[in-house]
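Only one chain is included here, represented as structure tokens and corresponding to the form predicted alone.
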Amino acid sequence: MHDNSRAVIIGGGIAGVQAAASIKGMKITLITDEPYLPYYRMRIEEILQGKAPESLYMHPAQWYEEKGIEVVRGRAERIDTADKSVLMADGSSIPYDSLLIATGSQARKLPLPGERKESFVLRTASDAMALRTALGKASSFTVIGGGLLGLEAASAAAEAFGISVSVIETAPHILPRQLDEASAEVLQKKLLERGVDVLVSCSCVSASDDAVHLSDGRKVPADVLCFSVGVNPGKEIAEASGIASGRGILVDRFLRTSAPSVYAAGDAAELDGRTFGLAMHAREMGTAAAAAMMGNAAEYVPSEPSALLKVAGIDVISFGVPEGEARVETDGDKRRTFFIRSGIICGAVLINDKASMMSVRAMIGRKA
């Protein structure tokens, strides 16, 4: 790739900045659709605690000036891959002679029968502002769906504005993609010391102004209710676009899609038929993405998924998968699992053991 080659990059994730950090050689413009510059996504629960979206910031201004980075505000609406470039919702265009697609994901809400006018999600800083402005007013928060991020909204909530705050997960327990069940428990007790109460094995059957009404008959308040029921791929702009995508935007080893010289990394890709929600994930993608663009492709291989939580201020880091036969040690505070498979060690939860994740991480994969 020469000098004057246009690298294009739809997205400020952590996919995209990752990409248009590792970009030499190029001008790149990143786009992004967000009044904010690009920003942690993992850490807005910090903004329900009166932080402003500013102090989530990957990188300052400068940063992007001196790496001669553009950043475009606005929304990316077709790709037009004949004529290499990217028609903008205000009419203009952007052309590219390389392209990166890292829309991220948009979150999920489920529809629930009842009188409900108003809910909320949380996946942008905007999300986050209305949130807590909605929460300011509030006495009860409930929150459908016992994942990473609505346990920190609802842990960050009860925290910042002492309401009374509920969580309904459909699983037996919380995080049921990241924990074993003996964990999980051990993490829902700290979660009601700090004021959140979490409801598992049920679900929520319709919504009125006030309240959720639940399967199993109860009421549980809410004058402010979240969804937090997992995310959809952003493929519409390659669906706009004749772009081929199934779940997600389909990408080869890679990370080609079906249109010449464009990309996909992140929430929004598909490769193998699995898509992609963690940050690890993102970050590797974007190097390898940004590696194809400059035309030094080389195969991108997922990592073990690995996910290091903070809920409620306790840390929570799980490999691999969580199933097989556990072994637990523990002192007090400190707990640690491990999952054994045909004498192997095929994953691990540490509970408020961060000290132990390097030499853990070491042993998945390893003999028992």
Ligand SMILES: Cc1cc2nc3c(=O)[nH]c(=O)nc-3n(C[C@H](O)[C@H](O)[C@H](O)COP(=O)(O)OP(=O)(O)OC[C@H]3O[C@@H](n4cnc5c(N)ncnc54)[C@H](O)[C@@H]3O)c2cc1C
Contents of the next structure:
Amino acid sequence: MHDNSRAVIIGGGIAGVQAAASIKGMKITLITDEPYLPYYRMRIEEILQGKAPESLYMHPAQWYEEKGIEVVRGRAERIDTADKSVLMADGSSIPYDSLLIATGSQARKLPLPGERKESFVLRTASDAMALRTALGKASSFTVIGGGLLGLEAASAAAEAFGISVSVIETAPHILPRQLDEASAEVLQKKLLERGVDVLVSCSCVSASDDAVHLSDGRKVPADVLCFSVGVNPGKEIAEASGIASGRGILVDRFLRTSAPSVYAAGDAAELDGRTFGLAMHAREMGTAAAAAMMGNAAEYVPSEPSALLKVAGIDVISFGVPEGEARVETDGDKRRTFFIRSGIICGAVLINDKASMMSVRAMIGRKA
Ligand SMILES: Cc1cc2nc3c(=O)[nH]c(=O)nc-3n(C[C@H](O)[C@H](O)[C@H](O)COP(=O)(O)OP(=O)(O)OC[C@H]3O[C@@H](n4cnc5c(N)ncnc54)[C@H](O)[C@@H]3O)c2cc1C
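Please could you give me the other form, the form predicted together with the named molecule, since above is the form predicted alone?
In what comes next, the whole complex appears, and the chain from above leads the way.
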């Protein structure tokens, strides 16, 4: 690649910014449709607690200037893969030699019968600002979905607003993808101490303006209602441009899409039938895509999934898959659970034991 080659990145999230920071020797344009500079999405619950979105910026404006990264605000609507240009919603077009689609994902909402007019999601800084305004006028808050994000939102709201907070989860325990039942119970007790009431094995059947109604007849107060029920990969632009997609935008091990010189990374990408939804993979793919865009492609192999959660003052870290024979080690308030299948450590959960994170991560995939 020569210094005048143009690298264009659609999406200023973790994958997009990581790629922008890694590309050398090309002119870089970063397109973002958010009103803010790229920020740490994983920390937006801090906005509920009163922080300004600007305080979560990954880099100040000066950083982009110094790196020669042109930040374009606006929505990219379509890619003309024959002409090698990105068509923007305002009618302008941006030419590229190499293009990265890093459009992330969008939060899902469930259709709930009933009279309710308003509900929220928590995906962007703007979502968090809207939720904060609503919570300031409310006396109850319910989150549908007891995953990582739902619990963080509930815990942040309970702390900041001191109102009644409930989480509704259909699975028999919270964080069903990351935790085993016993670890989930430890966390659930801590959440209750912090004012978050978690209702498990429950499903919502309808919603009115001040409550949600459960299938067992219970009514849960909900002046404000937030959905935290997963995400859909942002593949619209690929669909609009004739680029192959499945659940996400299809990429090969070099993060190449079906269109020449067009790559995809992060939540939006689908590799070997799998979409990711985790920051660590978005970051890794951003680095790998940058290398490919510079002509130094190396095969991308995703790391084992891990999740780090701090709720109610306790660290919960999970690696791999929490299934198989569970072996528990405790040491004071520390708790380590290893999951073993066919003699191999397939997953682990650490509670209050951040110090062991690196050593335990290295054990995943090894013999027990
Ligand atoms: C509250 C919260 C907490 C989280 N906590 C964790 C956690 O603890 N651990 C973890 O691993 N992951 C966590 N995640 C998930 C993590 O944030 C995502 O996996 C990560 O942000 C994905 O990065 P990305 O760059 O692919 O996409 P995103 O961060 O979603 O960024 C994509 C960007 O592209 C923009 N965009 C989309 N379409 C267009 C378009 N057509 N034109 C221009 N711009 C466009 C979007 O507006 C967005 O700014 C959390 C997510 C949230 C919301």
